[in-house]
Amino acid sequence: MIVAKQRIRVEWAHCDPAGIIFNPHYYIWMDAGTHALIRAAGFEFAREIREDKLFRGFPLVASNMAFKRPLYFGDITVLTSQVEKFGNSSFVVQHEFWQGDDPQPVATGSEVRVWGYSDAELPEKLVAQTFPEELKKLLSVDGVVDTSP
């Protein structure tokens, strides 16, 4: 599976007054990791959402995190994101946060997402549709893509 990798600097705005990362930032970064992964596979989310008025993206339906040790102001972490498995309309993305040469990630998490569209008859209703086979193939290619800004 393709892996999206990005370096993230822990800034003061990510931390509590003691300089320890405030954990919700991991969830924000996991979301960014998923979007970077989809983009690395060649899917232009912004273009697709503009061109297909019913396409709603890949909404999050479940997530979890396990924290091994904290990150601090000034630390650099490397986030890796990759699809763990595909369902019919869903997919699971595994995220790991690494620091330096530490052989263990500082945190791990996963997200379950669905391929979402608005219902043509009831636009306010979100409907999961079959995950695109072409994108599944692109995400299944082995390789690492550095998506750091």
Contents of the next structure:
Protein chains: 4
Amino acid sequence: MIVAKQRIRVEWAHCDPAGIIFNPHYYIWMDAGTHALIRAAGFEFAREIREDKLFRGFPLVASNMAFKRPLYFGDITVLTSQVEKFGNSSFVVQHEFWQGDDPQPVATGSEVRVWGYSDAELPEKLVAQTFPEELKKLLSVDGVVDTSP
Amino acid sequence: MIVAKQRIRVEWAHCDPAGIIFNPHYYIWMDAGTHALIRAAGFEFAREIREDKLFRGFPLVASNMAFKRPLYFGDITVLTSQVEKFGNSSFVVQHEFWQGDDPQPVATGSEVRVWGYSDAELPEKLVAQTFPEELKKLLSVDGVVDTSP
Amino acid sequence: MIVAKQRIRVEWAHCDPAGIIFNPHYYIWMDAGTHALIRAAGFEFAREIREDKLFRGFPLVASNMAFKRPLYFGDITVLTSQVEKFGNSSFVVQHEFWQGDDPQPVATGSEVRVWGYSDAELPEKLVAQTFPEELKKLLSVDGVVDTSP
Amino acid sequence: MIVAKQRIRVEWAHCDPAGIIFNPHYYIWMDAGTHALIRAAGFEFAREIREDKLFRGFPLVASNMAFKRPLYFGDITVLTSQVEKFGNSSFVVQHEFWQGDDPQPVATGSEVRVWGYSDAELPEKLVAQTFPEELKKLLSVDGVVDTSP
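Alright, leaving the form predicted alone aside, put up the form predicted together with a further copy of the same chain.
Time for the whole complex; same chain goes first.
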């Protein structure tokens, strides 16, 4: 499986009065991790969604996280993201946050998403579609891609 | 169990290019829901944390959500939050997002939290403490409290 | 002029390691204040943007804020928003954040916005339009509208 | 003057229903730009604030931005930040967002900040202090520092 990897600096903006990352930021980064992964596989979502007016993306159906150790303002963390499982139209992305040489991730999470199109008649309605076979192949190639900006 | 209830307006700020709520906002609201619940039971966290320098709060250990139907810009949602289970120092809060008369929540989630103090010698280290018996009693009283600002 | 007024609770989510509101949240609330103001005048932006596919809204051209006193976790603030000036297609909204009986606002800001449509040929291009005369009249009526959710 | 420079990827998370960056994100990035600048000059804020319990940082007094052209999901922008003016305890940081080879910034802003300590008796009270002479010298050296994570 392709692993998308990105470095993240824990900014003042991410921290709460306890001085640690306010938890929803991890969910924001998981979202970015999934986008990085799709992009690492060669699928330019930003362009596709502009060109294919019905393509809606891969909305989230469920997500979860476990927080093992807090990260503090000024820390650097590395996020790795990879597909854990393909369903028919759904797919599960696994995310891990690492710090330095610690062999255990400081936080882990996963997202369940569906590949979806807008209904041609009723654009607000999402129609789940079979996950593209070509993209599945590209995501299944082994390798690590650095996707830091 | 006390249920803390609050009305939330889906603002432009909460929505993504698909026109629906960007998912981490639900996690931000669950955090506010837990604070509202603790406050509804009569515990003024904001004051306590200022007066008791070692009190660290109730950091998050794990969280999850399932998204059933999207909410759009301009929608109103009602969030209900209540304790689902008390552990020794941990507690689980269940959150449900409702819309209009729909008998099913549009999204549901839960948070696992611990009641914790800073270590007196090493303030950055969190020491889990027995969940306060008095607060447990207050949270266990049946009733709905409107905590909208 | 119509004044849109809303109560805001300073949540844990809004505060930084110094325990005060992280400044961009004020800009997020100013955005909500302008939406509340437009809505208070009877213009349902969320519905209009869905029905009139070319209507793009009132994007921001410039903004600024001055911060007089910090607000802390647990505080309640009241935001008042009103039009300060109408240009041809632009309009300036003035925002003030109040606390308790303090006769001075704790923070003040303003936004310059334009009323705009998407170009029919090139939807990504914004075309500024004359600010609607009818809406100008509605916004110019004196009165205070509570727009809290 | 030292110029701190960082690449920023416009993520799905940053964009609103119009498909462009929701404006408060620019203010979040200006905050990160000022931190990057202070760090580029050799002052480790995250460590200092942990070691010097009274050091409060450099809270914001005022800020503003002008938005020339929107940025879209998938765009890359480069933020440059530098001190524009030193007051006694205050300092003004100028920020510019660039895209590709465009000789004009897509957005520009500035922040007025003060260098401050907590009052020893009343920690919530901020006492402005003379801006450190040593840091002023370090910030005044000409050069560009890439501060991307």
